[in-house]
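There is one chain below, alone, in structure tokens, taken in the form predicted alone.
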Amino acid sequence: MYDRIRKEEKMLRSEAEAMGHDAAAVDAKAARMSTDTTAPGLGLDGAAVLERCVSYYRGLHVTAALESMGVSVTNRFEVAERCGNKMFMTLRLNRRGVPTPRTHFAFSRDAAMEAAEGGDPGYPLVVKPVVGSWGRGVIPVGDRDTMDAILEMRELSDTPLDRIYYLQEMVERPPRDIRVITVGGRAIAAMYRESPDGGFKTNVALGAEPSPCRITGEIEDLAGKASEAVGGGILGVDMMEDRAGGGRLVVHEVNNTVEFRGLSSVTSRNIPREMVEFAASEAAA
């Protein structure tokens, strides 16, 4: 189930067909359902659905509708909801003892400015939208003028989510992070993502360079704990090496509909095959 065909969706369908499955790509934008719709009526009785929508809200609502019919969806609604909202995700990780960057939440302009100016977390910090992907809206902030500009932009757009402020400490790290893909709670592959020209953002979609990363015991343990904290499934766990903490790893994000074309280029693991196998096993359970 998709709303934009990317390389990942093509890889998943190709691998599913190679494994002998009857595979189909379904455009969520064309889907129509009602309270009377049934799984057999959609041709999904006994099917395994991989929800791959780019839109968080579209994917979340499609998942809710399908699960209400008894269709097996990977990832489950509760996992998608937690991972798609950075505040919900961070609270789950923190509650389960997963190390994360120190993060503050504010619910008004004044409270956000007070957190920034009061030294808790203070500058430098990172402001992130609570819902968003590909690094959009993630802004490093080093002074009051920059913070003022961000708050002003939020007031101009003034969507409901603009009133929720997610302020995170600036972790002193190398110009890279680590992306780990977990399937059923197991870390199956990992890569470093190095930002172009030593920049702040490390998204492959923005030009970051992937390179192989060996899955150490620390990475494996942390990825498993992060997966368990949000409810498991197929996830992308993003970690940073905290220099101030002696190089210890902290988890700064867990992704629901994880992209993997960059990681597939630097690992020998067949990532789409393992994803398809997991989704099929969930449907058969």
The other form holds:
Amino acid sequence: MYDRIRKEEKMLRSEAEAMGHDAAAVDAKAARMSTDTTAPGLGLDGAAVLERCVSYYRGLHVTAALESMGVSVTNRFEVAERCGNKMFMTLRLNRRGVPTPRTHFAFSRDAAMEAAEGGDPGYPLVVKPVVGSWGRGVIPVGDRDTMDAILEMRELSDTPLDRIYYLQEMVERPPRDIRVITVGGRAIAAMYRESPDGGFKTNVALGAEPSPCRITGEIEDLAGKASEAVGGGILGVDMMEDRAGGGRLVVHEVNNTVEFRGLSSVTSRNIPREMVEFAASEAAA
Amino acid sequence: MNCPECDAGLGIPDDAVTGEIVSCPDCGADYEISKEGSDVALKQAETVGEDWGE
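Output the structure of the form predicted together with its partner chain; the preceding block shows the form predicted alone.
The next block holds the full complex; its first chain is the one shown before.
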């Protein structure tokens, strides 16, 4: 189930066909359903659906509809819901004992400024939108003036989620982070992502360079715990090496519809194959 | 096939599939490809939304 075909969707379809599956790419933008729609009516009886929409809300709602018909969707609705909202995700990680950066939540401009000015987390900090990806709207903040400008911009927005403020401590780390792909709770591949200009953001979508990363016991353990915390499935777990903690890893994000073209270029694992195998096994269970 | 906006050649590869995005090299407009057999059609691609990503 897609709304934009990327390299990942082509790889998934190609692997599924190579494995002998009857694979089809279904455009969520063209899908129509009603309360009377059934899985057989959609040709999805017994099917394994990999939800791959780039639009979080579109994917989430399509998943809700398909699951209500009894279709097996990877990832499940509850997993998508948790991972698509950074606040829900952080709360979940924290509650399940997964080390994650200290984060404050505020629900008005004044409260957000108080949190920033209160020295807890204090400057520098990172402001993130609760919904969104590819590093958009993620802003390092070093002082009150910058914070004030961000809050003013948020006030001008009509987006209700811009009234939800997510302020995270700035973790002192090397200019890279670690992306781990987990399938069914197992870490199958990992890479370092280094920003090309030594900048703050390490998203491959923004040009970060992937390089191989050995899956250590710590990475394997942490990725497994992060996966379990959000409900499992196929995930991209992002970690940072916290210098203040002696290089201890902290999980700052868990992604629901993980992109893997960068990681595929630096690992020998067949990532799309393992994803298809997992989705098929979930449908057969 | 040429860009509906500026008429530049789009250079759509033979192995392009339905749902794939092609960008005009001249004006930068994005189009979503729709293929039926050897027939290729274009429609305006969606612009990046706030909720787009992983």
